[in-house]
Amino acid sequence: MKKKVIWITGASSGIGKCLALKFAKEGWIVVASARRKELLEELNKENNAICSFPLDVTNVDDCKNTFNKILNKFEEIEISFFCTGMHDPSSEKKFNLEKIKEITEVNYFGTLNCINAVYNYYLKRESGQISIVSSVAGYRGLPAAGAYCASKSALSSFAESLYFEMKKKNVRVSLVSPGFIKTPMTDQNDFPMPMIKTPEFAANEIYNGLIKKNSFEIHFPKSFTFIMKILKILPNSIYFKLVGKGMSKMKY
């Protein structure tokens, strides 16, 4: 039986890396992409079912060319999982416009560049799945995270729109909305992160959501994400008061 193939961007660390290892362990061929070639090579050494295809998601031509190389080698891509992301809370506290632009370029447009590369392929294939990693930070604006929240909110809305387009062609679109996961990115945060989970936990949740379930949004841990969903629908006056109190308690 021919093994199925998943393409994962942002696979050099954090959630992307653990998900690559999880799918490889489950018998899939994993195509791993990220900018840091040396980390991808280390990943391949951990499991030779993981194939390295370095990629800069901010380069639209690189996204197209890399996907074409993957397609030429493997012929079929069952799942495209787009996980690239960055955050810089220290810069956002100072309203660093250049950093805000960079975060938006990587998180939002970087993901769109990847979707652009696979869009026509899935329309013609009329099966498979495109999965987009957002965050519960996309539900509402959070302190010192304006660019990050905005980029993730934009991704979530785009995924909803893409869902309608792809459903007509029998292609599933899923949205991944994690809470706090311990990764090099969240290690930058200088505040307590409630209910933080390991990237291995995230990888298991995502795998189950992609393979064993069929819902649009894969969110976890539920004990935290349901609280965030409640905050999402609160009136602004109540939301601002609650978050303001939380910030004062943390002296943030």
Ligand SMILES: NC(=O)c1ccc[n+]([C@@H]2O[C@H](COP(=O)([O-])OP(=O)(O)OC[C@H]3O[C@@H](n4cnc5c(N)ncnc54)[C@H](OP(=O)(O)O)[C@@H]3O)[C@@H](O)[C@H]2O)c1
Second form
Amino acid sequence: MKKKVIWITGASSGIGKCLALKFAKEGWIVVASARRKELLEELNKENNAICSFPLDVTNVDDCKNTFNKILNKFEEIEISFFCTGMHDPSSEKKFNLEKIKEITEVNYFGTLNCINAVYNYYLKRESGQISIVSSVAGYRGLPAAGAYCASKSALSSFAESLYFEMKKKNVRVSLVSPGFIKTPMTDQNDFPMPMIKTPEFAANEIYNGLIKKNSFEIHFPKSFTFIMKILKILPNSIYFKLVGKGMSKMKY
Ligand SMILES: NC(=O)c1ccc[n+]([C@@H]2O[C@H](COP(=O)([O-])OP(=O)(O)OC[C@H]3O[C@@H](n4cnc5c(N)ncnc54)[C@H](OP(=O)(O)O)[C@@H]3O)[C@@H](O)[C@H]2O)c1
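And the form predicted together with the named molecule, for comparison with the form predicted on its own?
Up next: the whole complex, starting with the chain shown before.
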């Protein structure tokens, strides 16, 4: 039987890298994209079912051309998994317009550039899945994370809209909302991260969510995302009081 293909962006480290290894181990062909070519080549050495297609998601033409090359080589792409993201906690303590633009350019528009590249392909194919990695940080505005939260909030809303559009064409759209996962991104944080999990844990949860289940949102760890979901529906007055109190306890 022909092996199925998944395209993963943000595959050079953290969650995307672990997911690439997980899918390859499960017998898939994995097309791995990110800017750092050498890291993608190391992944290929670890498992030759992982193929390197370097890409900068902020470049709309690069996204289109890379996807066309992938399509030429593999013909059918079952899942497109958009995991690229950046966070810069040190820049979030004070309003910094340039950084906000940079983070939005990668997290939001970078993902939209990838969706743009695959959009017509999935409309025509009338099957398959587009999966978008957002965050529980997109549920509400968290302290000292405005640029990151806003970019993820925009992404989550966009994914919901895309869901309706793609459903008509039998294409599944899923949204991935992780809690804290230990990766180079969270290694920058200087505060205790509750219920933090390994990227291998994240990869297993995502694999099961993409392959074995059919819900729109794949969120984990449930013990943490449950709390974030409660914060999401709280009235503003209670939300601001609760989070403000938590912050002052942490002396943040
Ligand atoms: N870790 C967490 O706790 C957590 C929680 C919620 C959501 N998330 C989300 O999960 C995703 C993966 O994050 P992570 O924690 O695994 O972080 P990470 O290890 O820093 O991975 C980020 C990935 O994005 C790629 N990337 C960044 N800018 C890019 C660009 N312009 N073009 C192409 N690729 C680019 C990086 O590769 P190159 O530098 O090689 O390009 C890297 O592969 C992100 O969307 C993040 O927001 C993470």
